[in-house]
Every structure is written in structure tokens, then in C-alpha cells.
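First comes one chain, alone, set out as C-alpha cells in the form predicted in complex with the DNA.
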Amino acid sequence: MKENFSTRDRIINAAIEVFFENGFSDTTVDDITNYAGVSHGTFYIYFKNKKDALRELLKETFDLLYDATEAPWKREHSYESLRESIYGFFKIYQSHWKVIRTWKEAAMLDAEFMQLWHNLVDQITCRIKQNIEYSIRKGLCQPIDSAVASQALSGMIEHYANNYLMKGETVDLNIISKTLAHIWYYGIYGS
């Protein structure tokens, strides 16, 4: 009765589960394989530990998000642009929550998987700050830090996602991205 997955897929998709239900630090390797209908023992001919699944997870959700986050955040920041920005990043984080939950779990407890996350935030980061200083040229807006601004901006906003998918999604997505849009907005271009 199994899947049209292959045994290492199912293992995979077996750990975004349970690393997402018991979290990574308490879930164990037979958690993994018994949620996979594996036994034991095939865990280790596909990965060299739990860490190293985590590893190879998070890979493919890595680049997925690090090319689907890349082109919002470059375009020119009207509010309306920023608060479609939001709106999707909202729903892309969403969409990977799973992972992401995991993700930031274990970069609580191993650098690697900080600097993992942090790979990803620098890239949208940088791309906010390449805005600013835009604008600041432009003498669109007052010339603040643009490397503080950038990171609390993508700060912001990650946190938020993070709180919001946390608890459980109770508020409308429209008001979120309204409201965040505007305090980016404002916070940069009003005066």
C-alpha cells in the first residue's frame, strides 16, 4: 500500500512531519521511520543521522524559498507594491511552514542552521536596503540607516509571520498585509 514516493522521499516527508509534531530535538529516529513505515535501519542508508536529514530537508526548502522570495523585494516600494509583497511572502511562509518551524527550532541549537536561516533573511534583507538607499538618493526619504532599517523592516515582518502562523492564523491576511505594508510605507517614506 505505499506510495508512489521513494523510500528516501518518505523518510523526508516522514521527518517534516514529526519534526514539526514533537519537534526536531525530541523527535528520534524511530519516530521518523515509524510515521515512514520504514524499519529502523533503512533511516541510515539515505542519511547519516537526524541532523543530516534536517540537512538535506531543509536544502530543497531553502532554494525554493530563496528564489521565490528574491523578485518581490527588489521591485520599487509603493505601498501598494509592498503590501502585494507581504501578502505573498505571508502565503509562501505559509506554505512552508512545516519546515520553517523546524528550520528555526534547530537553529536555536546548531549554527549551521542559524546561518542557514540567515543566508535566506540576508538576501531579502539586502534587497530592502538597496531600496532604501534608492530612495534616500532619490531624496525620496529621510536619509536613515539603511542597514538597521532593512533588517528591522525584514525583521518585522518575519516576526510577525512567525507569531501569527504560531497561534494559528485567527486574523485576516488582508489586514495584516495592509497594516504592515503601511508601517513600512510611513515608517520610510512619511515625514
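Any chance you could show the form predicted alone after that form predicted in complex with the DNA?
No partners, no molecules, just the chain.
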């Protein structure tokens, strides 16, 4: 059983590298199997085709991004929860930047992958909106349009991630998350 897991991992890791190097549209199953050092038959034990392999990578990345941004809010509603949520998003984005870059490329070519990206953004934006609405109800912030604010804040985070983390550069995530949390927190909550 352990051997199957490591073989699948080799295929997945090969897919990440080959998709990144060649681009999703120019990658073949041959490219992935050659890089992984496995046969076509072995590849097809785990995946139907290259699209299926990417779908698996995206599901894992989607879940990691969503979970990283959700976990801090389960404890409390505070600046620190916000900072940890932003940090978690960027940490996953940074460690999975090759997959995310492939995802965005594939989204330009395939409606399914585009929809998956929109689903992630929509779920995170919805959670931001719910947090703002909670804060308004509790008198923690000024009454604002939660839909507009959540779209703007989600866009700020995604834009930063796309411009700086997608390049695979090493950046100080503590400084980034503190700065963006400060802008967000004091922009919404005031003092």
C-alpha cells in the first residue's frame, strides 16, 4: 500500500514540474510519465488523463487555501485572526505557486478550471462578507456595503499574491500579512 502512495506522489510531483516547465496545454502524459519514471499503465492506475491529474492537484490546493484562511476565524474575531488568515493564504500560495500558475493558465483554456478558480475566490469573498456583516451587527465597525468591501479586500489579497508570490520569489510573509492586515483592519474597523 505504501508503494502505491509513493508512486502516486511521484506522478503528482512530476506533473507539477512538467506543467510548470511546459505549460498545461503543451504537456503530454508521456512528459509526465518520463519525468516520474513510470509507465503509462501506472499513470492510468491513478489518473484518467493529464486533466484529471491537474484536477487532483487543484482540489488539494483549493482545500489548503480555503482551510488556511478559515482556521483562524474559528477561534476569535480579531486583528490577529485576520493577520493569521492572510498569512495562511500567502503561505499556501507561496508553497504551491507552480500549481497555482498552472491553474491560472489552464483556466484561460478550460471552463472547468476557470470555474474552480471562481469557486475559490467566491468562497473566500463570501467568508469575508460574512465577517464584515457579523462586525456590523456587533457594532464593531461602521455600517458599510459588505459586498463591495469583501470584493475589494479579496481583490487586494489576490492581486498582491499574483504580483509577488506567483513569481516564486522569497518574501517575508510576516511583514506582508501584518501590513495587509493593518490596511484591512483599520480600513474596516477604524481604531
